[in-house]
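In structure tokens, the next block holds one chain alone, the form predicted alone.
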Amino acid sequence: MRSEIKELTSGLSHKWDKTETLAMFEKFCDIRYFEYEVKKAYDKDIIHMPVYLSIGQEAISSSLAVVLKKFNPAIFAQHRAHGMYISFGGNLDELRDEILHKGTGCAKGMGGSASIHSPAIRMYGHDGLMGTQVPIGVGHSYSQNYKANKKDYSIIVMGDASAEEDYVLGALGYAAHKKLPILFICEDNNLSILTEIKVRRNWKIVDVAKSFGMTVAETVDDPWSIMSHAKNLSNNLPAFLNIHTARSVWHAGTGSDGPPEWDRFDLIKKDLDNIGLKKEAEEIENNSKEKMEELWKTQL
């Protein structure tokens, strides 16, 4: 277990409205069961290009969407972005077709799993170079908010390795200087492919963001903690939220080097049971599973 992580659960589940909690869980289930179907297709050699799955990291996007979707934010994600697309209301048929490289996909089949793009939900596809979504997203935010009469919010997502790129650090500093309405999210799974953070650097990205004058927070991927931090930070942008998470499969592909450090899905279901939502949660999970199986069955 990573030394920074002392508690895997926040104890905040009972403080959130039932409707918001179940909305988060529905998004979580939709992501996981969609990704399971991608894995099945990939393992059968139906998909011939790399896939970058969100399995294990679903709590991040599903929690952010519950709190931040009302702002209609521009979304700049990287290669592990299926979850962000699903959570913020992207068309599922178009996502499936994109991963299958069909012309009916959300990026006309030209992006694949690595570059999920959707003008309908203001999500901008990634160009494939690690971390470039950060300066691009900052530039977009500056252009949208320059002389604007109202704020145009953005969410910019990076991994813990992307956070080490020089142009990412420069973009963070610029966003802080211009006071742009951006929430920066680091999906910190402690790995750059297979290399742990402790091998790569001796500094923390939250310390760097704080040194630029940003409001910062750090949490494990407990969804109620993420929702609480996102709600608070959205009132004081730009801000940086580092979220410790644990991916379940390889950086690319569907293999595994062993069980993840923790499985947030099981932890969430235990929390839902404890607050009296077990029956509702089971119904949501079963519906998501059936929906995603049917979604892929109709195409394959």
Contents of the next structure:
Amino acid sequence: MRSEIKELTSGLSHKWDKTETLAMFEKFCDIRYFEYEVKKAYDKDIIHMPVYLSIGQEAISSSLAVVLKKFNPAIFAQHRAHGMYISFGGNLDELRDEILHKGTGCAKGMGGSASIHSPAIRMYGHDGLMGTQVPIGVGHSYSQNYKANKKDYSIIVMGDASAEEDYVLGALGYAAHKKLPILFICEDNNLSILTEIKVRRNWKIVDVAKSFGMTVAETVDDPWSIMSHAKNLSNNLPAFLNIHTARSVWHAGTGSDGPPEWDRFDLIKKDLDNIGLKKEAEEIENNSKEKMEELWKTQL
Amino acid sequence: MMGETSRDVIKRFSENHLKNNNGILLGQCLTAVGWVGHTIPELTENDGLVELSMADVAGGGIAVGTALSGRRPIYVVRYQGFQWFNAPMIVNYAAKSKDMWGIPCPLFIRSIAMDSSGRKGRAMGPVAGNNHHGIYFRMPGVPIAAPITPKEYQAVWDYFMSHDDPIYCSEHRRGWEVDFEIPDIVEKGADITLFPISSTRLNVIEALAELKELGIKCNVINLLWIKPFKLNNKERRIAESLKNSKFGGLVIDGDYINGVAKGMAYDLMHEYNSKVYALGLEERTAGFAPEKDNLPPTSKQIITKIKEIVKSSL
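Next up, can you give the form predicted together with its partner chain of this protein, since the form predicted alone came first?
The complete assembly is shown below, putting the previous chain first.
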């Protein structure tokens, strides 16, 4: 276990409303079962391009969507973004078709798994170069908010590796200087492909963001903790939330090098059981599984 | 009494863009000294004139972001050499956004070259002294123009406002002083056809008198649009003379020779079945001492090159 992680769960599950908790779990299941179908298609050699799966990291986008969707935020994510797309309500048929390199995909086959987008949910495409979504998202936010009375919320998501890009740091500084209404999220799975953070740097991204004058927080990917932080930080933007998470599969493709450091899906289900939502959770999970199997049925 | 200069035109359309189009203008060190050679209107951030931090790569991305939100930004890069840092997100995002996602990302990149600091005989060194449109030339999705005259600047701006592409406007400070138009030149029975770009057009004007004295007749096609490289009908008629000219053609660029100049010469050779040569910055590192600098071809260097072509063709 990474040294900075003391506890894998927050103990906050009982403090959240049942509706929000179950909404989060439904989104989580949708991502998980959608990507299981992607894995099936990829393993059957139906998909002829790289895929970047969120399996293991679903809690981040599903939690953010529950508390932030009401702001109708502009979303700037990176190559591993199926989770953000699904959580915020992107069209599932179009996402499936994009991954199957079809002209009916959300980017008409141009984006693939890595460069998805959805104008309907204000999710902008990513060009495939790590971290560019940060300055581009900052510029977009600046432009949208330059009239003093406007507050157009943005979420900018990066990984712990792209957080090291020099232009990401420059853009964070500018966002802090201009006090832009942006919540920066770092999906910190500790890995750049397979190179761990401790090999790459001796600093923490939250310390850098804090030094720029941003409000910062750090948490594991316990969904109730993420929801609490996202809610609080939204009152004091720009802010930076670093979320420790555990990727279950390879950087690209569907393989794995063994079990992840922790399995957030199991941990959430245990929590749901503890707060008396086991039955509802099982129903949601079964529905989600059926929905995604149905979505992919004709393609596999 | 000078007429309206290119500088006046740039300032006028920029001011109009900020005041009337909800436009935005971004760059580094815009307001502190000289308002980038007085081409930028003396407005404020509330008017849409935005000072960026000195983080060039991030700055390019921020400019792209403002374009994505539909503000049609003017992005000022004070020295074209800085494009090595500013270009990544423009060529990899703004230039691709329409094709990838159907979302246009139009921005007007004012990229500025200078040599001699406005005074002849002065060097500029390895970064600031030339055009760098070659960086963008090799990537799809960004039309490139190199205006010099007032009407050309206006035409490039009008093109930008009526299309949804990012535009690379390859500027040279010498062009800002220009208050006249530069017509193409057609000589009956021309020996060679010249295709100068950016500030080299001014050097070609200087060279023509001496070339005439040497008995070398030159056609001149002033290239405004570098990419897409497409001659208009009138220019095509002039270029037809390549087929019959004794010495072919010469593309003269203010960027390094292994880029735009050779690319255009290649296209022209294929199209007109004639030898077309290239002249640009030499394949060597520039230094700061005047004799070590590596600047756009001077009138002297142009004359020397043409003499070489003539000699080798006889």
